[in-house]
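This document starts with one chain, in the form predicted alone, laid out as structure tokens.
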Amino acid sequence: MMILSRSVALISLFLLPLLTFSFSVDNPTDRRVLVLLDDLSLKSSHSIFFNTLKSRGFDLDFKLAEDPKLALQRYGQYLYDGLIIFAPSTERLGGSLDSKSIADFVDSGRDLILSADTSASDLIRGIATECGVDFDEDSSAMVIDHTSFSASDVDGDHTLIAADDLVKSDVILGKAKIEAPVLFRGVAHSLNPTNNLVLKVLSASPSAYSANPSSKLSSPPQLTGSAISLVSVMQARNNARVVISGSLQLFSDRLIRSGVQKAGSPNQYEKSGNEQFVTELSKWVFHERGHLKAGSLVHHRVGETDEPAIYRIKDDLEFSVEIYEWSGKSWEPYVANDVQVQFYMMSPYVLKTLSTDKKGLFHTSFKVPDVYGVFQFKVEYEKLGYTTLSLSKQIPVRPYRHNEYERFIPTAYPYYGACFTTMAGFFVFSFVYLYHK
């Protein structure tokens, strides 16, 4: 019996690393997601959002945020590839989780959805700050808008916002336009100006401001107008993606099913744009869209197929790279006209825009510059919503050898002519001088 137990433990130890690496480049959506909740009742009150994830093949593991057995890693390997934190009031996470472990989780290339509300704790605010987002310091403040509020705001405090200022990106929010306004009730946040990786996805209108709705304003609010972000995203340099929302209700069944009419607008919608918004946003954050992969860089001389170990100055060469985009189910050829290659040494000597055959192959040809040294082929592709591609390959460039120069250089013909003319003149002068009487 003891031998059997040891065998099972040994097999588990070897299989664990295989199980923990659920995310793969070849199948980005085959992933396991940890969902941390303040209360397990959120499973039913936000069931529509969770069911959309399950229907797309995600394995959701629901845990209470203060569960003492919480862990993101085991034996140095991550157990999850995505993390959803719907626990805004939690002061301290259970187990081995804290703000640092979550930052390390994102630094490892994994994805995060973080939602807050008026009860947002210092822990949640700290995690958001690490991602380049600052929530309003006033814990009692909410987003108020006396112009762009929902006509169904029965409380009359105009905190139920009907927002329609969405980022113009088909990659992040899908190609289908979100017609109905998105209902939002929560806290405002602003973007850290020193962080150029964070982006507003859902912005407040110019008439919005952040304040306590139950008290009169004694001083001008710190956050006003379009500087207020309702939902923001960040794509880290390692292509990890983060969504930060100031409203937990944004994902709730109640607001998803709710009809919406923006104050002052004649348009009425039977259903808000929340479901489409959170669904499309979740596709982006979990790499179901905008996820690129590239093959190796290929280069060779014109007329050849083998890649040389060294180029000579003024060689004509051909360059190509394959780029594909994950469609959610399979890899499709990526089509764009803004992919560029640099032939680089200290600075780019050649910068060429690549042509595409619309089957995933990007190619170009150019002449090696008349400078020798160690160069690099560099493809650095950054586009809103897409994963960043950074590829490089090093290649030396040599000058002409002594036996590779032209025997007679056309530009030197005048000098050649002057030389032979001098010789002929000297011969004529000598003949005349020696034989004249």
Given for the second form:
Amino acid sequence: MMILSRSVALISLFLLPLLTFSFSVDNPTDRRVLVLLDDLSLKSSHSIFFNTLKSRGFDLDFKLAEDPKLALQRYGQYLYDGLIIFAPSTERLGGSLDSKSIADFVDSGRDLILSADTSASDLIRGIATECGVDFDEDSSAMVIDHTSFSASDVDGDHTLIAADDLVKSDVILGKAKIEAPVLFRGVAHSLNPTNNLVLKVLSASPSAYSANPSSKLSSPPQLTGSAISLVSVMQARNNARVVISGSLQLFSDRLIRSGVQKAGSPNQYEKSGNEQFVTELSKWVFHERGHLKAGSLVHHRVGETDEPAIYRIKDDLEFSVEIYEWSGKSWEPYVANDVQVQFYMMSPYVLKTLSTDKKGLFHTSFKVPDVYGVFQFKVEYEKLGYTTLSLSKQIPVRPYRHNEYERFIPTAYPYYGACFTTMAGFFVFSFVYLYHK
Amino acid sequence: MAALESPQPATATAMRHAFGNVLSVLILVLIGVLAFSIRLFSVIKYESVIHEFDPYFNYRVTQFLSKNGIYEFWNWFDDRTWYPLGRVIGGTVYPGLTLTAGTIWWVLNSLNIPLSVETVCVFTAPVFSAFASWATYLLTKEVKGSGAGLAAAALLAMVPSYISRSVAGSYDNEAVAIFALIFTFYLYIKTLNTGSLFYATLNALAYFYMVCSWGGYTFIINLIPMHVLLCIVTGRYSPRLYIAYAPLVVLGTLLAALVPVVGFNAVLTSEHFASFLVFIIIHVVALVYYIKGILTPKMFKVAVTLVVSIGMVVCLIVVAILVALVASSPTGGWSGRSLSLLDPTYASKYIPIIASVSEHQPPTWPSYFMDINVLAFLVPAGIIACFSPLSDSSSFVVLYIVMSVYFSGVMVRLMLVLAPAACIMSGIALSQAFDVFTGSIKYQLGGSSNSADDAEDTNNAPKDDAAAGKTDKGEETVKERSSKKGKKKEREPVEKPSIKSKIKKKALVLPLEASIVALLLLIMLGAFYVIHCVWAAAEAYSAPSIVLTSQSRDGLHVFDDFRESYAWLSHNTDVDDKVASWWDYGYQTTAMANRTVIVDNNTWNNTHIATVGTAMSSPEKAAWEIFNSLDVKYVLVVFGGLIGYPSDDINKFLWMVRIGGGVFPHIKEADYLRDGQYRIDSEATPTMLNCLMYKLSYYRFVETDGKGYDRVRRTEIGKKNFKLTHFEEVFTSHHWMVRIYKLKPARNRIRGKAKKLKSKTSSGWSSKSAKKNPWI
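Next up, the form predicted together with its partner chain. The previous block was the form predicted alone.
What follows is the entire complex, opening with the chain shown before.
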């Protein structure tokens, strides 16, 4: 046992410098990103997107998707913190990679940007399905919208969509509003509404539908209207983040640079919203934004500082928890007025909104309910765009001890009186009975 | 009477009495040794361990008591059981046993005898069974003299029914409660015979000890009032009866209310009402007797009408109040267990949780023969002996046997209450029979020339079992005490029957040959009883049930799977992990593995048990959700299919379904039944084959023999190859008796639709809308 633990310590000592660069609790932003391309020309055609990443300090490693030397991990350690797959047509990934190993990559808490396009391969569809996103089965289908297409596409088949139905979240898309519509040309996908991990970031307009533009529609399209998602994100339960886009062109320099005018709309924009959209989205997906961390749950009786092993019913207690938000560089106090704590035993007995001191400390105080049992302090914080906080701490609550009840109850004084007068009466009676003659 | 005639025989009888006393003390000591040592088979054959289920809880409580002291024990809130409700142990446990063992441990330790708590707990029951046999001696002696007392004590020392609950290691309430029960009855009879307030007070204290020890105290508080009522109705009211009863009710009820688990129940529940009713009646009767004493007969007639009418009114009012009280409570004021006493079918009809316990089932006829053996045949003789002559005390034991026979017919568990009564009756019967036979032999051998006095004398001559001398002595002491204490009025009714009996005895002279043969037959009967008892103690009742053994051609097999898996739990899981299992294994898990359990053998919360039952009878996903909501980490199932251990979870499964279905109606028993049976073979219903219990029991079972042959159900299982999606197997004991599964964590991602599944359901989904989606 000793030897084993020592060797483990030794190994971790070796790995320490390595580990510090990788994804960690203290520094959630990704650093090393693997970019898989099906054609190295994408490197230049999508250079604006890649350059913004590089300028933010990401270490991009471009590889062909079929490169036989591809590997995500070596000796059980992941080599990358993030993965960008811009290889919609790749049928097989090189090396040991397949959809399962990519799913494992996500399950290890690492992030992924996946972009499909028309005629996306089964592999890409499979990865998307693993993440809860279903692309239109018809591999030649595209999103067509005869009302909100881009004006530049006026003669075409209305597959260049000017979408402006963005999710309203400052955390995902940044504080600055994206004014110009986002240009999109690609394949539609849908989400299962019962899946609460996935979210549409860019939705199609109600008039959109998914079909093959070059052939006549023989049957009604399966995906229509705002059920169609153009770009979706998934945040897994371990807070790994995934962006899935139906269009690779969305990231391309051409659409980023092009001006946009939505058909039938007087507003004309110099530049499409694409750049801002993909930049902000990449900030979110690589944990530069919206990442929360919480300290441990602290609780104690009012007037004390130490955490008791057990509470008594009707005790007054104080509860606090520290929550910080990652700004991309440092941990900043998280400020919100909607963090709640539950005092929970099968159902919440107390549900209190925590007040914050704006320095990251959230606190409240409440009275333990008049119910004994094994309770939990629970902080379940799920806010759109933020990582999920799920903290709980078990604490038993006991009933009164035998000597913690009131000794004399005022309302019972008649009974006490009755008791003692009976005793006195009996004594007098015995005395009289025994000594009366 | 013979002693009065000349000084010579007087010294002889004195010598004989002294000799008899020494002999009976010696016999009592030997009986004590016998009672103790016959219960050591379990230690010798297995080891010094706590047995079964409930004893583990008692052991754990005793450990807590010895570690933390009595106040902590009183206020103990246990957060490791009934998660997340917890259990207030101090207020819901009968503390008598724990306090007794704790005190013994404390005394031994302060005498520098460093015994472990476990050792003390293991040997508490045998020690108290020795006490119980001595108490039986005292009780029977009060009823029919010391000959009968010794016989009864010897019988009780080895009655199988009592052995079954008091072998070394069977550390349960009954271990001390039977002693307390008999001792309380003894003190009651003693008070009744002497009219002494001292014994009455002791009686109340003994009753208090009984209340501390066992819920069966309600038997005492109903039986004694019934006897008092019987005495009053048969015109046997006396001040002694009043002394025996009134202090018991007043002091006893006050003391009983001090026990936290009883508390106000001592005056609020119907089980206690009979005693209060009789308490009122005895006062009315006492008043009548008093008035009769101070009034002339003529005045008395007037007074009687007055008193009777007033008494009737009072009684009516009281009855009305009682009826109103009883009617206002939902179960009619009766707890489920008591109701099932009155209506044996009540529990199985309405309360599956009571019916599910095997010891709450009515016994079968063979179990009578198994548990009390030849006593069953001796009891009627004893009853007859009690009627010649009938005294207050003998009427009590008759009432006791009648009531206990009825109750034992309702619940196997209450066989334990029958056993002492049967022993007392059989002791009386044996003693009387020996009296008659040896008396006849002596008479025949001594020749017919003897006078009546001689015949009387021979009647009391020492016998093989040395009981005869005591009979005579016992009667005399009874007379002496009553004459000392009582007034002249009472003396006569006591003496009259004894004179009568002597007259009768003279007539009971049998032929020599018949007596010898009968004597031999009786001795043979006794020998059979002893053989049966030793066999029962050694073979039938000594298994600790946590260690199993089986004898086969290639020797003895020991199945120690339970302790293996509890040890696994305690070594491989986190201290605060919760383990779910059927409630039978709750006590053992908390005591042996020290892990939090969801339900345990203290079945106080039916809903909670039903939740676990529902989870066990649900499909995997639903079960996972139930267990996850209870923070369960591990699920433990007991499976006997590999080695043929019949009391496994599949055989208990019907109760899980019934109890679960009783609270959660979506569990329907019919879904699990094929042709009215729970089947697990290829005929089994799909619900059965998909329920969690089936899956956890038979997961990978087919790998053992390639066919999946279940040796308990004697069939091949219905579904052999299947995978678990929400649970993973983490431990299976050596003989597969205990299997422990871990709940898999929730999936990190939620997968999209499988490719082929894509259909028109998408519109249906969107109509359902994403109400659970926190992102929107």
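We call the rigid core whatever largest set of C-alpha positions still superposes within 1.5 Å between the two forms. The model shown is predicted, which means the values in this text are computed figures rather than measured ones. Numbering follows the first chain given and starts at 1.
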remark   = The angle, in °, through which the smaller rigid part turns with respect to the larger between the two forms is 24
For A424, CA displacement between the two forms after the core is overlaid, in Å = 9.0
request  = Quote the shift of the Cα of Y413 between the two forms to one decimal place in Å, the two forms being superposed on the rigid core.
outcome  = 4.8
